[in-house]
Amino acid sequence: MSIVKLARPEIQTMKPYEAAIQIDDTVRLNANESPEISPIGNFRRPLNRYPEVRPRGLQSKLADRFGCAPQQLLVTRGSSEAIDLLIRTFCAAGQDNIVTPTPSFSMYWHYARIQAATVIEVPTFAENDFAIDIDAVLAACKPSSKLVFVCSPNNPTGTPLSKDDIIRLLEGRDGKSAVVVDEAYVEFGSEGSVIDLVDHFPNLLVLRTLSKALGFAGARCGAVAGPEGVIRLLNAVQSPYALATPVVECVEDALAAEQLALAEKAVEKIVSERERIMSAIESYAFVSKVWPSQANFFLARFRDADGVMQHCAKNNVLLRHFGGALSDCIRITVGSASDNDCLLRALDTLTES
C-alpha cells in the first residue's frame, strides 16, 4: 500500500517549483542571472547561472552507486536534510508523531521538534549491547505515528540491524508509517543495504550520505530513496537549486572509477584501525566496556568519562561525550593510524598520572 496517502494533505497536492528552463548553448534571458562569469573558481559550469534545480546526472550516479532508479531518489544536502524533508511531508505540526529507538541519532528529535511533531522513544539497554526489539518498536507506535526511524549502524552506538528485522518492522507498519532506515554508516559494516527493498516495500525509504565512507562531509551531499511517489513529495517540498554548482561537480568527480576505489581502500584501513584501537581501550583498567560497532567509531564505558575528555582535550585530542543514559560512556571516531596513536598516547599519560 502507498505511504503518499499518510503524508500531510497539502504536501500530497503541491506541485513543484517551476525554474526558468536550462538548455545548453543557448541565450539565458530568462533567470536573472549575471551575464559576467566569476573569475574565482575553475569548474566545469560558470557560476554566474544557476546550477540545475535538480542535479539529474548526479541523482543517475548515485542512484546507479547506491541500487536503485533515478527516478527512486533525491540528492539532498546531507542526510539531514532529508530527514528534515520527510518531517515536514508526512507530520502534521501538534498531530502527528515520529518513533525511534533510543540512544540514537539527535537530529531525529530536531527536526521533529521544529515541525511540532511528538518524537516516541524506544530504550534500547547497554547489558543487551544496545540492540533494538523490533517488537518493541512495534507496539510503541500510534496510528499517529507517521514515521519511524532506525539507524544502522546505530550512531551512537554502532549497533546493527538485521534486514530480517528491518523486514519486520516494514511488514508491521504496512500502510500505516513509512520506515525510514538511516545508513550513513553501512560502508563499515556486516549488514549490507537494504535499498534492494525499495522495490518490494512501499514503505521503506533509505539514507544514504558521501560524509562518512567517501570522507565528503564538507561537500554536504546525500540522498533519500525509496518509493517514486514519495520521492516526487519530498521533490516538491525541497528548495530549489538545493545543489551548488561547485558541490556538485566535486562529488561527480567523487564517484568516478578510481576515487571509489580509493574510498573502498580508506574504509578498509577505518575497519582495521577500529579492531585495532578497541582491543586497545579495552585493556585500560579504567575502561569498563567497549561495545561492539560496525560503525567508523565505537562506544566506551570509563569510570570516569568527564576526567577523561577533559585530559584527552589537554592532550589535543577531541572525544565526544553524551549525557543522560550515557553520561558515563564516550563515543570514538576511529581516525587515522597516527590520529589513533595519539590517543593512547594520551591515555597511557592517565594511567600514569
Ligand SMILES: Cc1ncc(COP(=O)(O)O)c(C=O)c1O
Contents of the next structure:
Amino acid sequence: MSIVKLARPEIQTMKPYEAAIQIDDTVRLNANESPEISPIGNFRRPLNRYPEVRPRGLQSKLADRFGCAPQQLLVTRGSSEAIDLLIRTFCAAGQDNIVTPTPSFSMYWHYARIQAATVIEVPTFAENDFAIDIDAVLAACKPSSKLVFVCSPNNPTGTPLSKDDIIRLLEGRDGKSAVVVDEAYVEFGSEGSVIDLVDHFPNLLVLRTLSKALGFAGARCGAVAGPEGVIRLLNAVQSPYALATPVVECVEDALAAEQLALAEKAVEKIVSERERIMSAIESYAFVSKVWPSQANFFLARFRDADGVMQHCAKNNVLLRHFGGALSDCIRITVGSASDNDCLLRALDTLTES
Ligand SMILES: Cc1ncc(COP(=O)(O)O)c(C=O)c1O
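Coords for the form predicted together with the ligand, given the form predicted alone:
The next block holds the full complex; its first chain is the one shown before.
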C-alpha cells in the first residue's frame, strides 16, 4: 500500500517550485543571472548560470550505481539532507514521531527536534552486541509513527541488520510507516544493499552517501531511493537548485569507472586495516571489549575512556567519545595504515604510563 498518504496533507498536494526554464544556446533573460562569466574555477558549465533545478544526469548515474530507476531516486546534499527532507515531509510538528533503535546516528534526533517530532527510542544492548530487536521496534510503533529509521551497519556500533530482519520490519509496518534504511556504511560490510527491495516494498526508503566509501564527504552528495510517489514529494520539499554546479561536476567525475575502481580498492584497504587495528586494540589490557564491525569504524570499551581520549588528543589523534550508555566506549574510525599506526603508538605509551 502506498505510503504517500502518510505524508503531511499540505505536502501531499504541494507542487514543486517552478523555476525559470533552462535551454542551451538561447538568449537567457529569464532568471536574473549575470551575463558575465567569472574566470574563477574551471567548470564544464558556466557558474553565472543557475545549476539544473535537479541534476538529471547525475540522478541517472547514481540510480545506475545504486541499482534503481532514476525516478526512484533523489540526489541530496549528503544523506543528511535526505533525513531532514523525510522528517519534514512525513512528520507534522508536535504530532508525529519517528522510531529508531538507540544508540544510532544522532542526526535522526537532530532533525526530528527541528521539526518538533518526538523520537521513540528502542534500546539495544552491549551484552547483545547491540543487535536490533525487530519485535521490540514493531512493538514501540504507534499510529503516529510515520518513519522508522534503521541504520545498517549502524553508527556508532558497526552492527548490521540482515535482509530478513529488514523485510520483517517492512511487512510489520506495511501501509503504516515508512521504513528508512540508512546504508551510509554498506560498502564496508558483507550484508549488501536492500535497494533491490524498493520495487517490492512500497514503504521502503534507502539512504546512500558518497561521503564514506567513495571518499567525497567534502562534496556533500548523497541520495534517497524509494517509491516514485514518495520521491516526488521529497522533490517538492527540497530546495530548488540544491546541488551546486561544482559539486555535480565533481561527483560526475567521481563516478567514472576508473575512479570507482580506485574507491573499491580503498574500501578493501580500509576493511583489512579495520581487522588489523581491531585485533591490536583488543590486546591492550585497558580495553575490555571490541565489538565486531561491518563499517569503517568500530566501537571499543575502555577502563578509562576519558583518559584515553585525553591521552590520544595529546598525541595528536582524535577519536569520538559519546555520553549516556556509551560513556565507557570510544568509536574509532579506521584511517590509513600510517594514521592507524599513530593511534597504536599513542596507545602503546598509555600502557607504559
Ligand atoms: C549513519 C549515517 N547516515 C548518514 C550520514 C550522513 O552522511 P552525509 O550527510 O555526509 O551523506 C552519516 C554521517 O556520518 C552517518 O553516519
